[in-house]
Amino acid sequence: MKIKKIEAMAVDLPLKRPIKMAGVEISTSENVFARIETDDGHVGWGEASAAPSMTGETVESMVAAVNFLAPFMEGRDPADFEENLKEMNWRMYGNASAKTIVEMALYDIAGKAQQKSIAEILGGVRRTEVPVLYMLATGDIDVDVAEATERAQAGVTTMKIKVGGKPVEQDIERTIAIRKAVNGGVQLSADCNQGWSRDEALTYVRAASDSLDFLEQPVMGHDVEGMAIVAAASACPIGADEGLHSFDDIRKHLESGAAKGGSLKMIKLGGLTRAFQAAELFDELGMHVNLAGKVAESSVSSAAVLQIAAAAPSLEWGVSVTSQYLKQDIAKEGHCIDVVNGQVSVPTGAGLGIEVDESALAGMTRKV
């Protein structure tokens, strides 16, 4: 079995409705699509989200630099993942949501061949269900706190407020206030992505941290200093995000006091081998953690974040499946991800476990 093809695609995936997250306001998702098949007849499907300044890459850079990639994988063996790896990280750097999408499909495809999911492939299935983070990102106190209490009614058992798109005092506000209506029954966490200065985020945490049982990067990604000053003014842990793109990263933030856990994605590590490595690193490490996808991405990369929560050691901090903002999916009927009350089910079937409706994927592609 060789990779006969790799083809590309910009697709726009429209919310349900806008997510507010440090001063941005997202109602589309800009994400790029990578169809592979094999020389024997499978095909295999890979995803993510544009995030420019979490990775560096745009739309038009992912699609670009996966057309690039291409002839150099054609002929390889899709299930030598760490030969593939090389072989992306040799021909290209950087690039991580870029080589992510291709090596989602790769995996896909190795799964489908063997019949198994990917959870197996990666080292076996450690559960099967899993708690899925809900976010409360509207950015208007009632709202948030009114859906909280309904989500917490239902079942939710993990919410993650976005903060630092407001005045820090309206954040520490809506905390409080969130945290009072779920009482002690939801494991609550607040994200500012990066959208705080240091004094802004040393006021929140003196002020709302214990309302919290994590803070994701209060602070830029590379102000490891930063955030080693707020974790020490900070009643809750300290989780970092942007930060984290390597295995030094993560060994940086624990040793300098700056996070005891974080949110893993594989756009940021180059795919699902280096973000599941990340997760046995995290257990190694005594670290919380997240694994989370991009806002927002389709039952595709939502599938590829469940596989490797399937099979990961740990999840302290829960995770977070971003389909569930989508207004439209791309799979097919009956093989969406599918959150119930904060639960989801790991897909069983091979590969990802997911059908990829092509006609409606295709109504959703543009030209880059």
Contents of the next structure:
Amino acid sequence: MKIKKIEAMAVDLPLKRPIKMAGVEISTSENVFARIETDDGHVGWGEASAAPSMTGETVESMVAAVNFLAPFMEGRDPADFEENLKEMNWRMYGNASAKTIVEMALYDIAGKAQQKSIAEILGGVRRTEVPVLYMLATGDIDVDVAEATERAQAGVTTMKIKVGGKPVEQDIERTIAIRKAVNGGVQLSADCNQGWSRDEALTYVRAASDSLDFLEQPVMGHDVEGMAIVAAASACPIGADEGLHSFDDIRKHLESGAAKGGSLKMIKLGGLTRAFQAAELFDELGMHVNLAGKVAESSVSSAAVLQIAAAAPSLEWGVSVTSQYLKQDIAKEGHCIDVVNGQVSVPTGAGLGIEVDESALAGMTRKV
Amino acid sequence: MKISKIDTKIVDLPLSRPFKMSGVEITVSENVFARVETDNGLVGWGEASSSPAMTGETVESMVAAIEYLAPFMVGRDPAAFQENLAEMDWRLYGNASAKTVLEMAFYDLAGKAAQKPVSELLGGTKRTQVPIVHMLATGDIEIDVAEAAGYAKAGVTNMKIKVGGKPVAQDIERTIAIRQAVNDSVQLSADCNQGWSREEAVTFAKAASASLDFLEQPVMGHDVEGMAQIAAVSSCAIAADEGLHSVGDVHKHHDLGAAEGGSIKMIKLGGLTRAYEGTVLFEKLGMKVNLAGKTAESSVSSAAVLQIAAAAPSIEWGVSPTTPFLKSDVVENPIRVIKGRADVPSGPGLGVEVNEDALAEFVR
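Swap state to the form predicted in complex with the partner chain from the form predicted alone:
Then the entire complex follows, led off by the chain already shown.
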């Protein structure tokens, strides 16, 4: 089986409600899909959201990178995962999101050809259902408290508050109020997306960290020393996200006391293989794993996150599935990833385990 | 003074002769230019070649990145170098080449406004002329030997052999022959551009490193451990290039004994400030500096390389501007390499005047 054709497409997926990212309000998620065909007629799909402030990639650069890599990948065996990564890395530095898209489609094809789910290919299915983080992101204390209360009653066991967009005092007040509203049985975290200075982060952790199970990326990703300073003053563990782009970064955060866990994303590490290997490394180092997609990816990429989650040795900080933020998915009916009361089932079919509705996708494709 | 407008152009600059890069023959260099205007009527220029294998950036991604950053940079002071870098880094991860294009134009503007060359803004002019590394890249032993002998007679003091494209045994033979053709006062190096396996690199180093002053990037950039293994068997110093993307990488190579110096490029480190800071760090660690452009950039980017070279604390491994590989240039007063040396432009900013009509001819 050989790769025959690689197509990249830029797709704007409308969000259920606008989200603030790095100070800018967005109403659609700008994603890139790849459709890969093999000489024996298999079709695989890959997807990633553009994340300029996290990976530096725009939809234009992702499409350009997939197109740049395509001629080197055509003719290769999709199931030759390590060799394919090596080829992509030799041809092109960085571009972790673009490589993720290609590798996801290659895993999808390999799974379909072997009639196995990707979790089985990665190392075996350790769980068939995973806890999904519920995001408390309105920034409004009353709305967040009401949502948290309601979701906790519905059985959601892990929630994350978005902080860093308002004055720290308001984030502190909101965090404490949300913890009071849910019981101690809920794993409650806060994610700042590198929005604070060291001083702001210290103010926050001194006042609110004992209301949390963990606090994610309080300061800039490259400021590992700042993370360690915040960690030293915090009553809860610190998680890293934007700061983790490689296995070296993971070790550096642990060794310097900057983080006890973190968020693993395919688009930061460069694909499914590397994300799964990072989950293994976390487990070996005793660090806590959260597995996440980028806001907001369809059921294609969310299925890949779940496949890795199913195979990961441990998964203490839950899974973040972002297809739930989309107004419309592009998977065929009955194939969408559905979060029910804070839990989601890992697709069991071959490959990613979902079917793409190509006509729905075509309707949202734009030219770049 | 505030930035008022940022324009980008994709430019295909024809090479004076075809070039093999990562196994692919190229006849034009795919570059991106930025033209930045300020509210008081100054114009500054920046440029970088696309380098997918080194920085991961294509011309399309560089244009997309500059256009993405532009609205955040308009209204800012071009001379607020550190703040501008912090803004760009916060808005957009990576994209070191695109950020280099912008920062180069900002330095050009700041220099023009202050009536100072960029070297003065970086830390002062320490030299006005720099030694240029002459490239021996035909891969043919007889041509390379003849070229080396001729240039040595003409006074060229730094030469670099391109290796890694042919069987190792041929590279060994060629390296030894070239050293025999030039005397020991020529600083002779070989650049493999991460083309060898560890075994191939060890074979080369054992047989030919005694003929060299340094050997650059014998194995993959991320294989720092492999670099250290080769350094341990090599009788010449090992230099890093593709492996250096950050200050952290510099420390790592130094700490592991993987390199005694290396090639500093703006497009790897993300601009002029970072490249200059790289030379300061090298000096502090006792590492040897080569300053280089990416093949092949016009006199705009080469002027920036020379400005950094003028200000760097030391440049023991010479300077590699890449304009000599271009068939035509886009400035009125091009950078000239004469007998292995180039003068640092002394005018304000980058010190070169862009000919917009000449540039327009090559815009895609």
